[in-house]
Each structure stands twice: as C-alpha cells, then as structure tokens.
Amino acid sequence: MFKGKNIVITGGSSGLGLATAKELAARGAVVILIARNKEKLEAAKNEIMKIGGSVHVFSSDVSKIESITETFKKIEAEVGPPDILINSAGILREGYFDKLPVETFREVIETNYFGVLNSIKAALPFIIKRNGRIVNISSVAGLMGVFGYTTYCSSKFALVGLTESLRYEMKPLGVKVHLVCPSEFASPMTEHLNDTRTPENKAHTLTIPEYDIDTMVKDTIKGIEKGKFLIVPGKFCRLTILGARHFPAITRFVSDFRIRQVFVNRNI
C-alpha cells in the first residue's frame, strides 16, 4: 500500500509524525516531512536517510493558510503530488480553565483545526486526482473531556467533527478519511507538558496508562492498512473509548473518582 507512495506528515520532525514517518519509509514510501523549525526537520531527515528511507523536508507553518498553499506547490514540482496526506502537527495546552487566558484557545484552535483545515485545502486537488487518503491525528482528548484540557479538547473536538463531514464528502470521490485518536504516549510534547500538568490532569489521563510510541505507529498504520475509518491505537484504549460511548454515566463516575483524590481547592 505504501510503496512508491509520496506520503506528506505535517509535524513530521518529532514525535508520532516522525515515528511514522521512519516506519512508512522502512516500507518503501516517499516521505516529505513539514514543520516549522528547520534544525529539526533536518535532524529528522537525517535520522530516515540512516534507515535507508527516501524523505524530503519543507519547512511551513500550517496554521497559515499561504504558507501550507505554498508549500505543496513546491512539493508537487520538486518530488510529485501527494498520495497521502498525513495530519501530524500539534501542540499541547493545559491548564485550569479559569487561569487560561483566552488568547491560548486560539493559539490551539489556529493549529491544532485550522493547521489540518489549511493543510486540507492545500493538498486537496493533488489528493482527489491520486485517489489518495487523508489521515487526521486527533486525540481521546477529541472523543472524551478531560479535566485541563479545556483548550485541547475542543480543538481536537472539533477536528473530529471535520474529519467526520469530510469523510461523507470525500468518499464518492475516492478519497478515504482516517481519523486516529490516541491516547497519551511518551513524546517530547507530554514530557515537557509534565514539568507543568495539574495533578488533576495527570490523574485523569493515566486512567489509560501512558503507552510507548511503537504501539501508537504500529496500530495507526494497521488500521489504514485495513481501512477503517476510526483508529482508537492500543487495546486498552479502545476499550476505555467503547465504555464511554456505552456507558458515559460509569466512564464519568470514575474520572470523577480519580479526579477527587488529587483535587486541588484554589476557591475561584
């Protein structure tokens, strides 16, 4: 499936964008890695070449909408149109809802939305004429609430919305739509996010415990293999997403539990 393929991986220089970006190149795909910090693009692209992988690097900033624009036109004139449209990029906020400043919601919306809205766009006409595939990377955070995450959740609900309509309109074009929702996993953006995180946050998060990055790759990549639309990655995960959709009364009595213990009365 993924020979031969251009695959494009918007936050492609770390975590689960490169990680899946070093396991598609293993398997003989073309990846073309976009983000915005040029030293570590080039880090990552050196870290490929070691495996023997083919990769092209561009830096752009896809919460701008003329900078992704740009950015795949360079793509289709310097390596080929894309096949594959990988929505990697994201950041990570947490916080108390009242202490959070309401420029820090749209700071997320801008990339974790409207950076996989633009990139959409962007790659859109060269994906609908390669009969290609669009992957969005949301979250749990996108099917569930979770206490601190007020800003990230809503971003990553909303993507799953998008990624939802969009896959109506796409598959009479012959394009198929994936949505990944993962849970949390050992990256650079949760290990930075640790120094910080509300002792509420963590407790609520770790009711799925913290998986290890491998699983994350290899069950994403199962899962467009086998073309499903919703890829939960990680067993346990799924079953936790299973009996929130079911049973929401028991999945809120237990975050409510884990929540209680750590809670920390700030008398807003």
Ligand SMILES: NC(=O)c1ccc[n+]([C@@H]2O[C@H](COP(=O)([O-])OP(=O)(O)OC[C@H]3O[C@@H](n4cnc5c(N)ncnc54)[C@H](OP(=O)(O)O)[C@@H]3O)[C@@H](O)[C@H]2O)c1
Given for the second form:
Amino acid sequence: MFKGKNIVITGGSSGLGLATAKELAARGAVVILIARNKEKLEAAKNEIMKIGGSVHVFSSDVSKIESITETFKKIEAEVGPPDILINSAGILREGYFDKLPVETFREVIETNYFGVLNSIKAALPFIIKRNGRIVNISSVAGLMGVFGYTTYCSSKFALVGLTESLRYEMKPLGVKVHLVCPSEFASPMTEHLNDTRTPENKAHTLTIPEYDIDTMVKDTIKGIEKGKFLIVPGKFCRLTILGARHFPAITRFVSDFRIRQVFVNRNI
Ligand SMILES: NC(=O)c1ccc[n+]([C@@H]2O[C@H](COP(=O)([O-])OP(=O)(O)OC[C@H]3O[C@@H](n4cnc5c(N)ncnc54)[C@H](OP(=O)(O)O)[C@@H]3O)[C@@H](O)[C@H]2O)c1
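I've shown you the form predicted alone. Could you give me the structure of the form predicted in complex with the ligand?
Everything in the complex follows now, all chains and molecules, and the chain you saw is the first one.
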C-alpha cells in the first residue's frame, strides 16, 4: 500500500511525524518531511537514510499559506506529486485559562488548525489526481475537554470538525480522509510540557496512561491500511473514548474527581 508512494509528512522532523516516516520509509515509501528547523530536518533525514529509506526534506512554516503552497510546488517539481499527506505538525501550550493571553490562542490555532488547512489546500490538486489520502493528526483532546488545554482543545476540536466535513466532500472524489486521535505519548512535545504543566492537567490527562510512540505508529498505520476514518491508537484509549462518547456524565464525574484531588485554589 505504501511502497513507491510519495508521502508528505508535516512535522516529520520530530516525534510522531518522524517515527511514522521511519516506518513508512522501511516499507518502501518515499517520505518527504516538512518542518521549520533545518538542522532538525537534516538530522531526521540522516536517521532515515541510515535505515536505507528514501527521504527528502523541505523547510516550511505550515501556518503560512504562501510558504506551504510554494513548498508543494517544489515537491512536485523535485520529487513528484504527493500521493498521501500526513498532517502531524502541531504545538502545545498548556496553562490556566485566566493566565493565557489571547495571542497564545491565536498562535495555537494558526498552527494546529490553519496549518493543516493550508497544507491540505496546497496538496489537494495533486492528491485528487492521484486518488490519494489525507491523514490528520488531531488528539483525544479534540474529542473531549481537558483541564489546562483551552488553547489546544479548541484547535484540535476545530480540526476534528474540518476533517469530518472534509471526509464527505472528498469521498466522491476518490480521496480517503483519516482522523487520528492519539492520547498522550512520549515525545519532545510532552518532554517540554512536563517541565511546566499544571498539576490539574497532569492528573486529568493521565487518567489515560501515557503510551509509547511505537504503539501510536503501529495503530495509526494499521488504521490507514484498514481504511478506518477515526483512528484512536491504543486499546485502553479506544475503550475510554467509547465510554466517554456514550456516557459523558461518568467521564465528567471521574475527571472532576481527579482534578479535585490536586486542585490549587489560586483565588483568581
Ligand atoms: N505528544 C503527544 O502526547 C500527543 C498526543 C496527541 C496528539 N498529538 C499530536 O501529534 C502531533 C505530533 O506531536 P509530537 O508529540 O510528535 O510533537 P513534536 O515532537 O513536538 O513535533 C512537532 C513537529 O511539528 C513541527 N512544527 C511545529 N510547528 C510547525 C510549523 N508552524 N510549521 C511546520 N512544522 C511545524 C516541528 O518542527 P519545527 O518546530 O522545526 O517546525 C516538529 O517537527 C501533533 O499534531 C500533536 O498535537 C501529540
């Protein structure tokens, strides 16, 4: 399914994007990584070349439509038209709502929502011609609210809405759309988060235990192969989401209980 395909992965220089790129390269895909930092991109390229993979890297900012449109033109000219687009680029800002400036909300939406939207707009003419696929990495935080994630959840919920609607528009055109909603897993993103996160956020998010990145990659690729629309990696996480969707009052009760145990009254 992936052999010989041109697969563009935004956020491919780190975490889930890089781990997915390695697995797809090992299966014979030509992986094309997009991120901003050139040094991280070169390091990722070397890692993939070491395992004998075919890899190209492009530095671009997904939140800037001109930058990403130009990048897809370069990809078509230098590598060939993309068959699959995996949108993994994302940022996380955690904190108490009253402490977060509006600019932080805008910054997160610009990357996690408009970044995906821009990349799809830029890639779509190619993807349609190739009867390709679009894979959007949202989050469990795009399906349920989380203490401390008012910025992040807003962006990931918006991405869920975009992806669900886009699925209907793309299906008649022969383009498959997948929505991936992982729970927390170990990556550079969570490494930074652990230095600053509020105790309530930690208690709430870790209601679902943290997964290793290999489970995320394995279940994501399996879901794509099976043609699943909603992919929730990790068996326990899938059960939790199923429960949360059918019994939201129980989810709120358990979450409130966990948050109450560590709640810091800051008298705001
Ligand atoms: N880690 C988790 O627990 C978790 C859980 C659920 C969902 N997710 C989602 O999974 C995805 C991957 O997360 P991760 O943990 O692998 O993160 P990560 O290790 O921090 O990697 C993020 C990647 O996105 C790139 N990126 C960020 N902003 C960008 C921009 N404006 N333009 C282009 N590239 C940009 C980064 O490179 P540059 O900084 O060099 O641009 C990097 O390659 C994200 O969408 C995240 O929200 C993560």
